[in-house]
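Read the single chain below, which is given as structure tokens and is the form predicted on its own.
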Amino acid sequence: MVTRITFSVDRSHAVKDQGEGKYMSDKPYQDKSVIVTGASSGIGRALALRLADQGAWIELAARDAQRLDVLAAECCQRGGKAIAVPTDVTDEAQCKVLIERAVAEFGRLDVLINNAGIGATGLLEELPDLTLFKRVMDVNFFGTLHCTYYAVKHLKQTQGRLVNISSMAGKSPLPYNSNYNASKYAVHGFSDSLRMELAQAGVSVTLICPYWVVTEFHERLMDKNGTPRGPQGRAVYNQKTMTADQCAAITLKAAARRKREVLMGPGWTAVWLRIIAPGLADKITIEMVLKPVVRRAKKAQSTG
């Protein structure tokens, strides 16, 4: 099959095609059973609402039970079916229950969206121990692994879709984020390997790599001691930053068309630059990405 480079909803977001049919329904998720982890806020919440608008059957997973209940009610009001299943994706047993509950409730599993994620910043040598580093790996990588492991046999029965929400950090890393970068690189390798394993079964694996997206992520981003940044964390965003709803729209369209990858923001430019001139890519990352973010964060801290 010839691999094509196409473009998604926003032409600044390059999409690498895994193969798609000629016909695409206006509501490709109608009456489809979908699990969304990390659904209580941000991209996960936006995904759930868009799926509900299409009449999907959604199982919502996150640790915040109260938020999930509110979201489930909103999804039902918008035309979907929804159940809230509080889940800590670092707990393998809970992930097993999550998958089994979806199949029991809806009769099958068509789509698994692994979206749950956390992050922490700081120099590796300044971490008091490796607890926080391992926590990030547990949520971002092992959380994806746990859910996927128990979902695969069900996805094979429906020739379903696996969607892993990663990050551009899995392609073009930032300094002071070694734990987050490592977790996302692991998700990338896992996704690319699994895609080949599942190809003959008709299960697609779509890897989504957002750039900066306006969510609560940076409010919850932890420092080296595990303390969240709080409201001032939003200072990293600006007026041009993509919204969670925009990210969700691109994600669902790509998954419906069984795309291989979606790279947002600088996307393929960053990837190719890191291949042909890695030293230059490092300098550009620090000067054009990291330093402006740090400046905005310090300004917010001084005026907060």
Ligand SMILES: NC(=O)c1ccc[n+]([C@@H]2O[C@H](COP(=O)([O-])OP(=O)(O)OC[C@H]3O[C@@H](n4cnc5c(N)ncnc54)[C@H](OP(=O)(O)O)[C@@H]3O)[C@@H](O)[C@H]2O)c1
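These numbers were taken from a predicted model, which means no experiment stands behind them. Residue numbers count along the first chain shown, from 1. For the two forms, the rigid core is made up of the largest set of C-alpha atoms that agree within 1.5 Å on superposition. Compared with the form predicted in complex with this ligand:
Superposition of the core reveals a Cα shift of less than 2 Å for Y237 between the two forms. Relative to the superposed rigid core, the position of the CA of G42 differs between the two forms by less than 2 Å. Superposition of the core reveals a Cα shift of less than 2 Å for Q30 between the two forms.
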Contents of the next structure:
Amino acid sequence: MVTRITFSVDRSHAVKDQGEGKYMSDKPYQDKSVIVTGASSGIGRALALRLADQGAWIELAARDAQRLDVLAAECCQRGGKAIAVPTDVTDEAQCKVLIERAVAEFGRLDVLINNAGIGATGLLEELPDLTLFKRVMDVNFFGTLHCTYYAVKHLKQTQGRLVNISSMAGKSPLPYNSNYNASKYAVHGFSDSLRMELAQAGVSVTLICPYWVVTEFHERLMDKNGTPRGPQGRAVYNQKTMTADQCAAITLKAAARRKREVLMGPGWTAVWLRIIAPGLADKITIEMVLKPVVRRAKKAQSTG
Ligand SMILES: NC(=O)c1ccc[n+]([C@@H]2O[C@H](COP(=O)([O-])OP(=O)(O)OC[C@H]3O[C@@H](n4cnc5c(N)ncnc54)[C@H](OP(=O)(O)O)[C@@H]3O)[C@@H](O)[C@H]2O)c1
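Here we have the form predicted on its own; I need the corresponding form predicted in complex with this ligand.
Below, the chain from earlier opens the complete complex, with every other chain and molecule after it.
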């Protein structure tokens, strides 16, 4: 199989092709059984709606049962089948039930999209203890691991697709975010290793690395004490920031074509700089990101 590197037309994301997918149907997810974790908001919700438009059978997972029920009804109205299965992905037993329920309900599993994710900011030395760090790892990495572990045998039966929503932070680290970076790097190492294990069985593994996307993520982003930023978190977005629907569209297309990895937004230049000149990348990031962030945090502390 030939691996090639291509750059998409809108130059906002680079795509490494795992092969396959030249002749794709316009509804590749029709009558496919798909699990989406983190479906109650943001990218997960947008994925579910796009899947419903194609007539997919979707199992919606997240903790917020009420939101999932509303979304399930919307998916059914749009032509999909949908069931809501409230799940905390940090709980391995709940993830096992999640996977088994999809197979029981739809008869098989074609696609697992591990999308649930959270983040926290702060210097490592300032964290009061490691609870928050471990919580981020639990959701972002262990949540992905739990669902994947129980899904693999079913995906092998359908030559299915595993899709892990990571981040540019899984390719290029940012200081002040070591918990989030560590969790997403773990997702990358896991996915890249598993891709080889599953290749012969015909199961593809697609890593999605968004740059910033307009969702609830930055409102929920926690400080070192676990307090969410709230509405001011949205200040990072501007008119050019990708919408959740755009991100979902790119994700579903890449997974249908069994792409290896999709990098989105301007972050891919940082990824290349890090490969070519990692020391320089560190210096630039310290000046442009770490120092301003620490200055702002100190100022907020002294005025607050
Ligand atoms: N937005 C961005 O700028 C951006 C950039 C790069 C990567 N990403 C990644 O994209 C993914 C989706 O995030 P988003 O931007 O759509 O943020 P979001 O709107 O905050 O959605 C996060 C989803 O994860 C779910 N979730 C959180 N903890 C969970 C748990 N313990 N068990 C199950 N579900 C849980 C949330 O639902 P409940 O609270 O109902 O459980 C929610 O549905 C994440 O993996 C994130 O790291 C986002």
